[in-house]
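Consider the single chain below, provided in structure tokens and representing the form predicted on its own.
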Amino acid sequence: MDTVHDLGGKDGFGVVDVHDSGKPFEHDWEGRMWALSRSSRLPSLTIDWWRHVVERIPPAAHMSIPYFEKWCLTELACYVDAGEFTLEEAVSGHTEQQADAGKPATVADVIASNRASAKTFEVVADVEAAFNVGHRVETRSHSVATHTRLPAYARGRVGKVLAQRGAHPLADDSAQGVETPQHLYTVEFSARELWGDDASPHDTVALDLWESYLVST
């Protein structure tokens, strides 16, 4: 999505700490919502819509509020789209719907959960793959309204396919609740091919792009 949400090569931003605290989060409520997350009860809820609803975010917010309090607020919002429970209830913290609360999960059971969820998204495809390891490509690069894996930055650049990665569903359907099974590669980018030529020579970045996101050069 061509909004504030897409930041990847923004410049601005001032400088990025690197410097790991040693904690897994900086406050108790971060991993109360991260606990949240991990145990939702939403079936339909996939990572491409999960992300399509962060999108929705209004950018002055998004810019403003902690990482997790917009997973905060994306999990409210996806309860709410199901039917779970109301917006009026999520605002005042009480519903009047009766729920099993469940049994409290140990961290046996967190981990157990981890390694299940542990997973391939590979799919059928009903074409062959366009391309091949070594084949030349280009980007698209027209703006995309909707949740989209191809980040602005790499739009209307040539790289180099260095893997096939089989077929998986699309992302920018999967988040419109349309599965759509299409090819997915690995390319290469030269760094100055992305940032110009004040970039290193020596560097590259890959990143994982569907087949309808490239045309051969």
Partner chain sequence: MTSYDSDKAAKIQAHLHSHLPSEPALRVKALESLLVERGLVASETLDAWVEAYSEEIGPRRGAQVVARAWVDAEFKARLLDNAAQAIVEFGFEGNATGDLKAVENTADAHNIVVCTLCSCYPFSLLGMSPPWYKSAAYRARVVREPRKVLAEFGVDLGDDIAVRVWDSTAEIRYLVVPQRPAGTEGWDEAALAAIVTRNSMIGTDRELVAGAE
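Coords for the form predicted in complex with its partner chain, given the form predicted on its own:
Chain only, nothing else included.
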């Protein structure tokens, strides 16, 4: 689904504001939002569904509100969607159904919990990879109705397989709650293949793409 989140190659944003205070959080509410996203999440949720719900923020809002505000809306939306809270509860910030969270975690606890959260997304596929390193591949050219991770700027383009990354759950299906192991590849495109002769002949852009995004050329 091609919503406004797919920004690669778009014009008109002007120069990058490279200013950086060096602070981890520019505002306190950003730190709270990050902490909320780390400490509580629906078990029935996939990361790809979560990303898709971000993409379903109304387009004008998606382009104008801060990054962590999108996270906040999306967390609330996921809870409401799953029936954990009503829309009224989400808007008011209060619920009748109350419970005690128990003993809070310490900094040492959360550092350990962060460490324990490391996990590879690699899964076992029951088929061999279709493409080898060096294989020339062309990306699918059409848009799809679902969440996908093939950006518009890299569609219908020819590149070469730089690396096989094993099988990962196909994001398009995972965003619909279905785990489909599929081989993933890092595919390198020349900048000129993507952007034409204005681009440097030396430069490349590499993307991580699932097998169903690719056809052999």
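Definition used throughout: the rigid core is the maximal C-alpha set that superposes within 1.5 Å between two forms. Here the structure is a predicted model, which means the values were calculated and not measured. Numbering follows the first chain given and starts at 1.
Enquirer: Compare the position of the CA of Lys23 between these two forms after a rigid core fit and state whether the shift reaches 2 Å.
Expert: No.
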